[in-house]
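Just the one chain here, the form predicted alone, laid out as structure tokens.
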Amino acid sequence: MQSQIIKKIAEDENISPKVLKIKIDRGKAVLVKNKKRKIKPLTIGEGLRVKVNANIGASTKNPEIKDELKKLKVAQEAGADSIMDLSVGGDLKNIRKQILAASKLIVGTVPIYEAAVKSEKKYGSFERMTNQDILDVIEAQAKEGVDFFTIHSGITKKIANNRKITKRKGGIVSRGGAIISRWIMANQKENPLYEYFDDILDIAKKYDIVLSLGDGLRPGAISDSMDFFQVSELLNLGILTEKARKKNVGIIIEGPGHVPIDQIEANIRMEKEICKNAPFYVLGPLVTDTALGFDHISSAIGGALASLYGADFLCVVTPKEHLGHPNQEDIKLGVIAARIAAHSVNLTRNKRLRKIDEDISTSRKKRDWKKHISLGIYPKAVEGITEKLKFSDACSMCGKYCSLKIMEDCPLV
């Protein structure tokens, strides 16, 4: 069965099954799917099509599951490859159960969120959370069928206790990173996700779960890019990657964040070197701190460059980033922007995908508007536009002075 899956995926990725298997065996690619779920697995990694993940999830101010299920539907329709449930509000177990049931895509979570929420209710503060509380949540979510986990194992006591951490321009912008850092500071103990990493690996192996090693200290401001904290955490993730590979557990490395455009290549090369070419999952990166309301565009610029240099997995950034809880429209725009970034690089990774661009160019030249629109990144957004603008042979931009029409019957000189 596994060989049939590899064969089908290799066909989709336009590479040989043998090459794909070697990439997976060496940790350069991962096959994501919990053994308990009946769903098409997703491959992420070196030389494969760049994939796109969309985050959804109830917040403490917006705890309704119905809104998140609508966002899930929108993300799927817009072409996301995976979904992450980042819920911290409402009935977390029920929300996750409904998302897993409704999703046609692989689903990831951040278990430390639920562990913190439960501990807040149980002890009055997540600072009193125990290592067993965390492991119990990880095991429970694995049993439910979650396909991949973000685990913030790279933050150590030594790093969190460095007083300069409070001097960062952007602070700690990772929710999971902040929870773990605060817990370490309050208890003066080692990060349980680091100390008990072997136990987490055992759970992951039991259910065929891929671990996405979280960048809890990713730069949340351009000025923090490649600072001591980002690099120190990444060095730890490199060590943990080796541990995971010895136990045959698939690993993805999460990355920045906010990165100046001239540092993107260095970030990718650094991760690939330190983590021995493990798949790289980037949030953006955002190339400027100024794009409020338009961070999906900033993210798409960074995501395209990151993918060109070797990133394998893009996390959707919505226009609401840094502003508030995204709605359905925000999710749609974020997914589309990330898909454009990914596709711009996928053309170079999978030659079959180039045919889509060639076909759309041919239909544009022929002014075959119906086919032209059907081949677009999100046809639903522009369906009917030709009727509204009264397109006939030429579009409404140039009319009878259409360049394509002018040259169509031009006699050869």
The other form holds:
Protein chains: 2
Amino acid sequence: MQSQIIKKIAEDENISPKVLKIKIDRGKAVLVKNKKRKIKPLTIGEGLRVKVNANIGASTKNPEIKDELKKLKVAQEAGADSIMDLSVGGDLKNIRKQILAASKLIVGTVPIYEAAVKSEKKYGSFERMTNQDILDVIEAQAKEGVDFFTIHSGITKKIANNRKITKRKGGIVSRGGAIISRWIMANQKENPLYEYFDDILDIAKKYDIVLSLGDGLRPGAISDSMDFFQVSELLNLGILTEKARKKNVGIIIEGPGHVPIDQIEANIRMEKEICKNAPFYVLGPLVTDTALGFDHISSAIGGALASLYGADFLCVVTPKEHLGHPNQEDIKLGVIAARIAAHSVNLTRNKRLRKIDEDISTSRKKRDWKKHISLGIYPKAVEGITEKLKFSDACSMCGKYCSLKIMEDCPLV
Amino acid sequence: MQSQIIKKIAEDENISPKVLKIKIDRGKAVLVKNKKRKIKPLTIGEGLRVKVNANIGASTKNPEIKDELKKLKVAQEAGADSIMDLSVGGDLKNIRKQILAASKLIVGTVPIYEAAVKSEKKYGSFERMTNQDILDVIEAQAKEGVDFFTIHSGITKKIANNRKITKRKGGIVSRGGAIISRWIMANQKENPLYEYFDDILDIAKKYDIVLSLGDGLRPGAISDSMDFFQVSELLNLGILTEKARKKNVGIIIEGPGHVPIDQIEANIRMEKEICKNAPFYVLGPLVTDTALGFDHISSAIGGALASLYGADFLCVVTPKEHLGHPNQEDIKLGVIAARIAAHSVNLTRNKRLRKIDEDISTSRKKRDWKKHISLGIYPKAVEGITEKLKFSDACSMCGKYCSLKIMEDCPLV
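Moving on from the form predicted alone, please list the structure of the form predicted in complex with another copy of the chain.
Below, the chain from earlier opens the complete complex, with every other chain and molecule after it.
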């Protein structure tokens, strides 16, 4: 069974099943799917097609389940490869249950969110959350069928207590990172996700769950990129990666964040070196802090460049980033932008994917507008425009001065 | 006077006036402004802020002047650094006159368009256009005050007659390139823009016009990138650059086009080498042929990467590229995307520009939403969203689980 799946995936990825298997065995790639779920697993890793994850999830101010289910649908239609449910508002268990039931894609979560929300209710503050509260949530979500978890295990007590972090321009911008940091500071105990990492590995192993080691101290401003905190946490993630490999648990490493364009290559090389070529899942990176309302574009630039240098998995950033809770349109635009970034690198790796570019160019040369549009990254977005074109011989841009038409009619010499 | 301008520009560019002057003297940078125009000149070149050009212009199907004047306004508001009037429809002279009168930015044109349109009227076909027809248009436009011309001088008779170009996936996608190629094939004479390049240089010299040497054979499909035709034309542009330098005429080189992401660096290095560090003006590059409706994003990826490696000037590609004549909204979105690409590199070069990223991050950390939005790349686009935020303490994304708020209230240890 497993070998049949590997064969099919290898075919899609345009590599040999043998090579794919070696990549997975060595932790350079992961096969993501909870053993309880009946979906197609997703492979993420070195030299494979770069994949795209879309975050959805109810917020405290927008707790409606139906809105999130609509976003799931939109993300799937727009071509996302995976979904993360980041809900912190509403009935978390029910939202997750419905997303898991409706999603054809692998689903990830950040269990510390639910642990914090539950502790707020139970104790009045997430600072009073216990190790067992956290492990219970992880186990319960695993049992429900979640395919991968973001676990912020890299923030140790020593790092969290270093108050130089207040000098950062952007501070801590990871929700999980802030929850863990604050918990550590309030309790003056070690991060439970670090201390009980072995227990978490056992749960992951039991359900075939992949752990995505979160970057709770990722830079949230260009000026914070590659600072002491980011790199210290990454060094811990490297150590935890080795622990996970000994127990044969699949690991992904999460990465920045906000990164100046001339540091993107260094970020990828550093992660691949320190984390022994574990797949790299980047949250952007955003190449400027200023692209308010257009962060999907800033992220597409960073994500494409990161992919070129070896990032394996791109997290969608929507136009609503830094402004508010994204709606369906934001999710759609974010997924499309991330897919363009991923495809720009995928077409250089995979002949089957390159063929789409060739075919769209050939149809464009022939002004076969119908075929042209059908091959686009998201045909639905341009159908309105084709209507206006009425499939004329040349488009309204150049009209009779269409270069393709001029050359087609050209007398051959 | 000239030295006052240099001083002011050097200050903006955060370099010394002396260094700027050397760059201009050596042709590594150009100062663009027709001597007849009363506007601020624009500098483009090595190590300077990467600039952004927006194309506007009436098409045969949309020949209205007022629409193009509105697009000019939109492009200026969105932060373009220059404008090109690419009109081929309507009253070309009047459109140009009104654009020149209304534009605070430098204005470029492609004189071969007007020469072709006039010849169509005069002879029934642009194939019958004479050398003198072309030179007359160039001189007339120079006299009117156009600041820079795209001149497709690099396509020689030998290249145009090589029928292997029909094998290209994308063919010839430059309007000027197609006009010149077809003229050469029909007449079996040398390209007038190549043969009479010295006369064109004399006109440029007389009016202080910068020539942007067009890439009429640029790849219009990923699969055509860096092919025989693109590189052959570039080699000619290198020779013409040296000619221009002897006459002390400012030169910019135009570049692709559609380029796979792993060939962008090579394209920039090749241009800088062959054209002796002349400023490079890239038309994208688009990193995939498939981003129909989203080519501004594909172009932002390519443009950012090109800028990182040394491209100096980005031509806006709108979401309407490959689909039709862009409207005001398309121009706006295109300019913003190109500005994000340019800024991602500019912030690594210029401390004054980097400061904007720092300030927006600081205001974000403080949740000073009003200041935050005012510092964004295009505040108007997100004002509607701020209205909904009502400047609450945390945005609707995380609500009470705002990482910044969690850390701000944190007990210090």
